[in-house]
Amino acid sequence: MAQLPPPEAHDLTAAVQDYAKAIYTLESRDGAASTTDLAALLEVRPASVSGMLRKLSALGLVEHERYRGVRLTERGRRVALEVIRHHRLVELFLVESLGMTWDEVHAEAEVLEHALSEELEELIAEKLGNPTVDPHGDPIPSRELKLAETEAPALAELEPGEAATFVRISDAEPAMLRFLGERGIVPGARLELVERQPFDGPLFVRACGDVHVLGATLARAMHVQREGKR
């Protein structure tokens, strides 16, 4: 009997898709995903995570490494990247075509990413000119589900006198996005670190013709490409 093809994101429940995406996020950051970290990221109880991980394992989407947590299989990675592609395309469509601001689109995309058909995904991608990044600078997986990750240190890692281009920031904190957007600090903006206060204090950053005071939490969330010191 011929084997059935592996399930893609649109064949699976929204909860399964959310778990695959969350595991991908944690795996990219920490190498693997623990039950505790998944529960915190998804805001659910650890017992719920354990039950869902058993389901994902039965679907062939994850494998468990003793003492190290879970990792996505190649099948699970494809599911996660397909959901991420949907999410980031939807965010860009909402900004470019519907005029929403970059701090408004994350919650909408969280819902719409599960409902997007492959046909609509392609129409949106073509309408937008097959983009490679979303409104927050995050890379959009290709049709082949390849993700072009680039090295981008946090703004907080710069030294005074260093210049850089702002390239991306997480879409999960609307208040941060509103704060930056109101000051014109968006991906593509040139930044220069003027001064850093000690003991995890604020950074003074020149951008868009002014010097702005940015808190340490925000500076760690902003990712840049270094240009060098003046």
Second form
2 protein chains.
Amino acid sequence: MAQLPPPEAHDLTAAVQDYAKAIYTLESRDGAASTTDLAALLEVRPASVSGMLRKLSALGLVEHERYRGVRLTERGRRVALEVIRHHRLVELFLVESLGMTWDEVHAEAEVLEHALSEELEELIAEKLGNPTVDPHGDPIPSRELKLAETEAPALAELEPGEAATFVRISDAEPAMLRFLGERGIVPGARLELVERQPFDGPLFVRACGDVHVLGATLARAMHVQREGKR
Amino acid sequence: MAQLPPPEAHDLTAAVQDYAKAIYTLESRDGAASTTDLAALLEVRPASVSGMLRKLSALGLVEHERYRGVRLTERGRRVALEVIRHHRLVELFLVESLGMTWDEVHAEAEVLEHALSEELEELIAEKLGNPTVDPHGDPIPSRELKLAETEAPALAELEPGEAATFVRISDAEPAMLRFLGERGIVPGARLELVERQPFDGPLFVRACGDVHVLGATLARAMHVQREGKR
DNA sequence: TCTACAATTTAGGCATGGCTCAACTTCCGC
DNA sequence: GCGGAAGTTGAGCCATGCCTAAATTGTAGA
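Could I see the form predicted in complex with another copy of the chain next, after the form predicted on its own?
Zooming out: every chain and molecule, the one shown earlier first.
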């Protein structure tokens, strides 16, 4: 009988950490994580996911009901949040301390998140003043691994005339980030929906003094906090 | 026939990079690297080294003469220097920018050196002003992978009465580093050998205004630049 | 209810990078 | 010049984490 291994992330392989993170993501989005969705997210075959899920289950990180997908255990959730904390701290650090642009940091963080010791994590968090959001507006789990979940509607859900603050966008699409960055549209920016064209058409958005034309896909990726009508 | 893979370090596995670095180290010390010495340095079995050397050879990183150890090819040397540059830049960065102590940075750098992209390497080098030595006094290979080799005798080789500047010590012994750090003895410090006890006994060294008693092992690990007799 | 199809799991392989054990050079000292 | 120690190699094993192909299960529609 093998002892259950300790639950902290740094004892686990990078692959296991990636699975925990992916399951966490899907769980917060859909309530559960299916084999197929995990395979798509991690860009591996479903059969590989099946194999890994058996391993995660043996590690006590997930509950696996055959043919029904998985859910993280409390321990699994801690592992996922630890990795997410690493990822987002690194992203912010690269922007703040090294001047990297916000479209480059995701790929770097994807690697560095697994190479960070707890000591280094703590030094970085201190250096940054224990920040609560990363450069894309995603919340950073606290040292105690509490995550401030925020509900933020997509920009695409606003009605013409509504104003809002841009609060968050996925870090996974460098091209989108570059596009927005070039126009000065970053989290914190005040936006105002001027007009939306029908049939999933582009939005006309006032930001930074100019009116920008943003495609529907982009407008669904951008999340905002409503400020009330004008 | 497989194409020879590209020579740059970031395409190679961490294990291969570690071997290249270890071979480089042994080569500069002994002129060549034997399987047994590599095994000792990397803390694996000689048989495992044999297997990996065949692989390095197939990658074009080493010339392997049976029963004669290996030598790095030009390409292998570049890989080793790239990894060493990463390692030493990271060490200095952790000390300078994050306030980590010099006895902790080796272990961190050992992991991070493999996770660093070329872009990040460059940003760190810039941030540090393209430094030429790491916190332990080891030279940092330049961007073009030129390494300024310096001959520096061990402190143990000084004669009583000689003065010298402490220039370098291995990063691999945290306990030594802590011991010296607590006494303010870091590279750049001016030392003066007061007395040496016979039979490989301790040395009495004046540094930072005090006379310190340093064991023979420590005195062999510390490298100095002579300043002339007093 | 049955059946088709999509989702999932199992079975069997492959590459990496370790390990042990056993056998084989090579070299050095006598 | 020969025997043994040091050094080297090959054969075969293990775990990780991915793959493809083939079975199995669950479910939704006729």
